[in-house]
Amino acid sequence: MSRAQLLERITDQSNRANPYPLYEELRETPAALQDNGSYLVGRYYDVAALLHDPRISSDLHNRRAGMPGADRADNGGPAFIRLDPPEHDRLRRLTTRQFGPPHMPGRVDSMRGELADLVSTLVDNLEGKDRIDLVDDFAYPFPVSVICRLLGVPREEEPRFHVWADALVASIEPTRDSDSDAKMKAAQQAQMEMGMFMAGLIEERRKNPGDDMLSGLAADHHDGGLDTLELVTNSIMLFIAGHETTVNLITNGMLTLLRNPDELDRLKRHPELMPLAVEELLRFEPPVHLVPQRTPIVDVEVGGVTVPKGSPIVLALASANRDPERFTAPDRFVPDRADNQHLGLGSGIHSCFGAPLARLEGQMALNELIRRLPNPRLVEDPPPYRPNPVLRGPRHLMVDCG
C-alpha cells in the first residue's frame, strides 16, 4: 500500500497493538498527503513546531468544506480544546483558576492522601485473586473516582458517565468508516444527556456549593465568568480528559513493565525512580497517539511540503516520541532516560490541562501495583485493544498473580 494510505493503516484495528513500524515509515517524509485530503506528520521537530505554531488552528470552522471533520465544526459546544486564542485563553484561564497555580496551588498536592487511600483500597481488593483484569479492576476505577471527586460528580453516577464517555470517545476519529455516522449520532445523544445532567448538577452546586471544581467554576465571576453552556461543555470535556488518558497511562505502563521484568524489579527496589519512569512511559507508550483536529489558517510549509490553508493536519505524537533524530535508541524503554522532552501530553497552548494530576496518579498507581502484586505475569500478549486510534490503550489487561 502507498504512503497515501498510511493514516488508514495506522487507524486500522488490526495494527492497534503495534503501529510503530507504520510510524517509522511515516517519518520517511515530513508531511504525507493522504487519500482523504489530510496531511499526516510524524517527525519530532515538525510535530513540536506545529503544536506551537499560531497559524495552526484547533477550530474546525477553519477547515475547507468537504474536508474530513468540516461537517463537525458545530458539534460539541465551546470546549476550549476546540478553540483558538483569544477565546481559548479566556476559557482555559477561567478553568485553571479552580485547578492549579497561581489561584489553587495546592489543589493537586492536597489530594495525595486521598489518592493513596484510593490506590491502597483498590489493590486490597485484588488480594487473593489468581487472575485480575488490570483495566476493569484498577486502571479505570481509580482515575474515574478521582475526577468525580475533583469535579464534584456523585460517584454513584459513574456508570451513566461511563456509557456517555464511551460514546463521545468513540466519535473521536481522524478517518471515516461505515460506522462513523452511527458513532456521531450516538455521541450527539450522549452529549445532550450528559449536558442535561451536568446543567442540573451545576445548578445544585450554585445553591449548595462544596469544595469541588464545579462549585468553584459556577461561583467564579472573574473575567465575566463562564456562562452555563461554557460551564457544561468544559465540565464534560474535563471529565472525559480527566480519566481517559490516565486509564491508558496506567494500563500501558503496567503492560510495558511486565514486558520488561528486569526494569520492573529495578523500580520495585528503587521506587524513587518512578517519576522518571512515568515520563519515559509517556514517551514510549503515550496515552494519546494522534492529534487529528488541527488546520492551517494559511498555507504552511512542513519540511518542504506545502500544506494548503484549510487542510486537515494529523499530528502523530507517538511517532514523534520514537523519532531517532530526537531520542537515542527510541524503541527501547529506559526508565531513567535523560533529556526526555517527549510529546506524550502534547505541547503548546493545548498541552494537557490535567498533566500534574495524571503524572501523580500514574506514579502512585504503578508504585503500589508493582510493590504489592505477587509475581504478576501477562496472560495474553498483545492484549485486546480498545477500538479508538486516538486514545490508544488495552481494553483488558489480564494478569496472573501468585
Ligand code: HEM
Second form
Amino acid sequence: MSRAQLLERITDQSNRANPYPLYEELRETPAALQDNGSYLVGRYYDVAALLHDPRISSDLHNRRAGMPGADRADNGGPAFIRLDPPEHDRLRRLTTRQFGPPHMPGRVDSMRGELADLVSTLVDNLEGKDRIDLVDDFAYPFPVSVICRLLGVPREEEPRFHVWADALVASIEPTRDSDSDAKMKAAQQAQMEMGMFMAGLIEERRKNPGDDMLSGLAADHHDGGLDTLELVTNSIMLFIAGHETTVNLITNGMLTLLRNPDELDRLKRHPELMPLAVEELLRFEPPVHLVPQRTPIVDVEVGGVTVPKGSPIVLALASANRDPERFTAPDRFVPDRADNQHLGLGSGIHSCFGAPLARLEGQMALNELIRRLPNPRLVEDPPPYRPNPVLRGPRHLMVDCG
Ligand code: HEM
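To test you: the structure above is the form predicted alone. What is the structure of the form predicted together with the ligand?
Every component of the complex follows; first up is the chain already shown.
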C-alpha cells in the first residue's frame, strides 16, 4: 500500500493495538506526503529537529489546509499549547513561576504526600475484588483529582470536575460514530460550565488567596500577569493536557509490565528503579503518539523533502521513540535503559509543561499497584483501545487478581 495512506492506516482503529510496523514503514522516508495534504514525519532526528525549529508554528491560524480530527482538541482561546512566541513564552513563564521549573523541587514535590494518599485510597478500593478494570477503577479518576489539588479546587467540588473531564475527553476522541455531534455539544457545555466555575473560583482567590497554584497565578503581576480569561483557558488546558495522557501512562505501563512479568517482579523488589522504568515506558509505549498541530510558516526541508509553507505536519513521536538510528534494540522494553532521551514528553519550547508531575504520578501509581495487587494477570491481550490515535491507550484494562 502507498505511503500516502500511512496516516489513514495509523489512525485506523484496527491498527491501534499495534501501530509499530506502520511506524517502521514510515521511517523508510523522511517525510511522507499524505492524501489529505499533510506530511508525516517519523525519524527521531527529524522529529527532534522540527520540535526545536522556530519556523514550525503551533498556531493553527498559520495552517493552509486542516487535517480532519486533528484540530478538535483546539478549543480556541489563548491556551499556550496553541500559541507561538512571544505570547506562548509569556504565558508559559507566568504559569511555570507557580508550578516550579522542571527538575527543581517546587509545588510538585510538595504534593508527594497528597499524591501518595490519593493513590493508596484508590488501591484500597480495589482490595478484595477478583477482577478490576485498571482504567475505570484506578487510572481514570486519579489525574483529575491531582490537577484539582494542584490548582486548589475545594475538595467538595471535585466530583463535578470528574464529570466535566469525562465530557472533555470524549470530545478529543476523533470518533465518527452517530453521536459525535452530541459528544461535541456535551464537551462545549462542560467546558462552559467548568470555565464559569473557574472564573468564580479565580475571583474568590483574588480576594482570599490560599497557597494553591490558582491563588499564586491570580496574584502574580509579572509581565502584566494573567487576566481572568487567560487563567480560565490555561487552567482548563491543564485538565485536558494532564488527564488522558496520565491515564495512558499508567495503563500502558501496567499493560507492559504484565506482559513482562520478570521485569514486574524486579521492579517490585526494587521500587527505586521505577523512575528509570517510567522513562522507558514514555519511550516504549508513549501516551502521546502523534503531534498533529504543527505548520511551517515558510517552506522547510526535511531530509531532502520540501514541505511547503502552510502544510500540516504530523510528528510521530511514537515512531521516533522506536528509531534504531537513535535507540539500541528499540522494540525491547528495557526498564533500566541508559541514554534514554525519548520524545514521549515532546521537546523544545512546547515540551511537556507538566512533566515533573506526570513522572511522579506515573512512578507513584505503578509502584503502589505492583506492590499491592496480589498476583495480577491480564484478562485480555491486546485490550480494547480508545479510538484516539493521538492519545493512545486502552479503554479498559481488565486484570484478574488473587
Ligand atoms: C505538552 C505529553 C502530562 C501539561 C506536552 C507535549 C507532550 C506531552 C508530548 C508536547 C505537545 C506539543 O509539542 O505540542 C504528556 C504526557 C503526560 C503529560 C505523556 C503524562 C504522562 C501532563 C500534565 C500536565 C501537562 C500532568 C499538567 C499538569 C502540558 C502542557 C503542555 C504539554 C500545558 C503544553 C506546553 C507548551 O505548549 O509549552 N505534554 N503530558 N502534561 N503538557 Fe503534557
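So that the term is clear: the rigid core is the largest set of C-alpha atoms that superpose within 1.5 Å between two forms. Here the structure is a predicted model, which means the values were calculated and not measured. Numbering follows the first chain given and starts at 1.
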Open item on the list: So, superposing on the core, is the move of D133 at the CA at least 2 angstroms between the two forms?
Closed with: no
Open item on the list: If I superpose the two forms on their rigid core, does the C-alpha of P209 end up displaced by 2 Å or more between the two forms?
Closed with: yes
